[in-house]
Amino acid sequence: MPSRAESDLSIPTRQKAALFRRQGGPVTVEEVPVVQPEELKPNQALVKVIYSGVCHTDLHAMLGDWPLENKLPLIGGHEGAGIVVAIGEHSDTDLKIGDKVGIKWIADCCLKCEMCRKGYEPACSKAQCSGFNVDGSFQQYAVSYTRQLSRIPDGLPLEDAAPILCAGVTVYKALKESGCQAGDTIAIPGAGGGLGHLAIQYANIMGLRVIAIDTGDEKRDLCSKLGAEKWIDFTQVDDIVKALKDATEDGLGPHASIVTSSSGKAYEQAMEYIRPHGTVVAVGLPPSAKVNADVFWTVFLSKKLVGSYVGNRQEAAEALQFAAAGKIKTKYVIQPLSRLPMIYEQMHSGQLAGRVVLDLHAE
């Protein structure tokens, strides 16, 4: 039964949202014009959002931690959830008014370039960005692109798809590119946060053998029950290579690592650990990281250093069906949008588990 806030599609001319006007903030909620169906151009649809998803990512953003430039004052934000409650005229797409869809951290590409028709659309030369260089979901109605919009299944509750369309992708693309087979073991640092709890059922689905990285009691037991086979609290151990490899059956590691923690130290630590011909996948972005790896035992043993960035539509597609069918499970707090600075902080300190869902219409 969709609630208040799925069925009624009109369309306001305020909102409220929240956005920043400098980098390192602060962010605050204010209300704003709502675009209006006769000012949408040509592909682009106006969704109401109901759910959004908060991302590390958006922390990033509204601290300046990367080497890139965002738009400000700037609408942050790039999980939504939500209806579609208009369409620009002339638009090349088979989307309707009501159709349930998901805003993703790539809301444009141009589809017509070599990365695009191979399909790395996250490496467009002319990708935009949700919530960093057009203003994303962090408002109750957004402006996005039809051809970037992912259609959410049936079945699937709007605020259990919203964590998806970023942190689900991601890691379930980067899973796809350690070149992992069932059966081999794969480390995941960072695995009791947003994304690497999503990265432990991702990795039970494609039938590999789950060791997690993390620390504090709260983030070892949602591992566990997530099916981890091994846990390392980080804080706990003198050695973490050493007790990486002593995880394994052979003793010589694991087959990958999906580096899901912010923490630069945690990629140098993973070239270390991994075996020969294994995989470190880059995800988490630790603000100006970078990798000290030994050239000799690099070449040597045959370890491979790989980046992932996000994931394309199909690949949005394929997460997501994964979570109809009810074999991925997110956990998440829902919050009202309120409560965003507060979000912020908690995450800037490490102490969530698992994710937080905004509810763009709470009182």
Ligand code: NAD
The other form holds:
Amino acid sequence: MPSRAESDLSIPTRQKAALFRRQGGPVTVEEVPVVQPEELKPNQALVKVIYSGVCHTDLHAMLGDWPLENKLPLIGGHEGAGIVVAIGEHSDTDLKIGDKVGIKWIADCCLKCEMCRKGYEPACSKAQCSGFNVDGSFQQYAVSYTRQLSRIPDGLPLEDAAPILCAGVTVYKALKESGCQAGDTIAIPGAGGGLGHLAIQYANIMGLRVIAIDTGDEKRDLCSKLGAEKWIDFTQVDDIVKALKDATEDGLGPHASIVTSSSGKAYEQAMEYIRPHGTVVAVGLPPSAKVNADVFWTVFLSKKLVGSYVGNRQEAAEALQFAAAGKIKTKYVIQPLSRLPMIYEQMHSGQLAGRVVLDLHAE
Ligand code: NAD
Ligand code: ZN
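Having seen the form predicted alone, could you give me the form predicted in complex with nicotinamide-adenine-dinucleotide (NAD)?
Shown next: the complete complex, the earlier chain at its head.
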């Protein structure tokens, strides 16, 4: 049964939104105008956001710790799940009012350049990012772009869909980039976080064996419940390279490492502990972090370093399908929008296991 918020498709003139005016905050929840249907441009849609996941990227954007400039003031959020309530005139789209859709990090791109034509949509030089260059899903009614909205499959509740729209698609794509095959072993630094705990599940579906790396009892229990075979607490080991090699039967180390940590430390030795012909997939985006790679051993042992940045429309659709089939379950707690500043504090200090999903219409 759709909730009351989901079935009421009327469009008010004012709404609640969480925003900040300068880098570092404060983040405040305020009443702001709702863009009205007649103000929408062609290929824009107004989405009534019902739930939105909170990604560590939203925190990076608020703190301004990346070498990129975002719009200000900014309404963050890029894991928005909701309902189309209006579509701009002259839009070229199959979407209809009442359709369930997801707002991803990539809000729009040109779909004409070489990057787009090759399916590398996030690399389009005209790409717009939700909750970064355009206002995102931490508001009750968000303007987004019909070409990049994801359809949410029937039977997938909106609160379950939200975290898949960034965390899910990102790790699903990163696992493909690892080049791993069924039976291979992957390390996941950051395994207890939003991205990492979904990476364990997509890895299991792909037939991979998982060594989870993170810290604390809650994250350890979550990782093992989700099917990680081994657990390494990064605060408890002095020699992470030895710990990773020892965690594989033949002592050669994992075939790949999907680094989903928000701290640079997790990158430092990843090129050292992967086995020959292994791959480090860089996903987490800690500011000013470096990957240390010794050129001689990188060549001699044929190792690879690959960056992986969200996913395209097809990868988002695939990632959502696994969730709709019940094979991927985000561990989340639902919180009202007003808690966002507190959630950022908990995220900053590494206290969150899994994801937080905001209910945009909770009192
Ligand atoms: P999160 O805060 O939920 O999880 C990060 C996890 O990393 C935490 O559980 C933390 O305990 C763990 N961690 C910290 N230091 C570690 C270390 N040294 N070794 C192992 N684990 C460590 O964050 P999230 O939302 O999952 O995002 C993670 C990172 O991924 C962020 O930097 C975010 O910006 C980035 N991100 C990248 C993409 C992409 O397209 N590449 C997409 C989404 C998010
Ligand atoms: Zn994200």
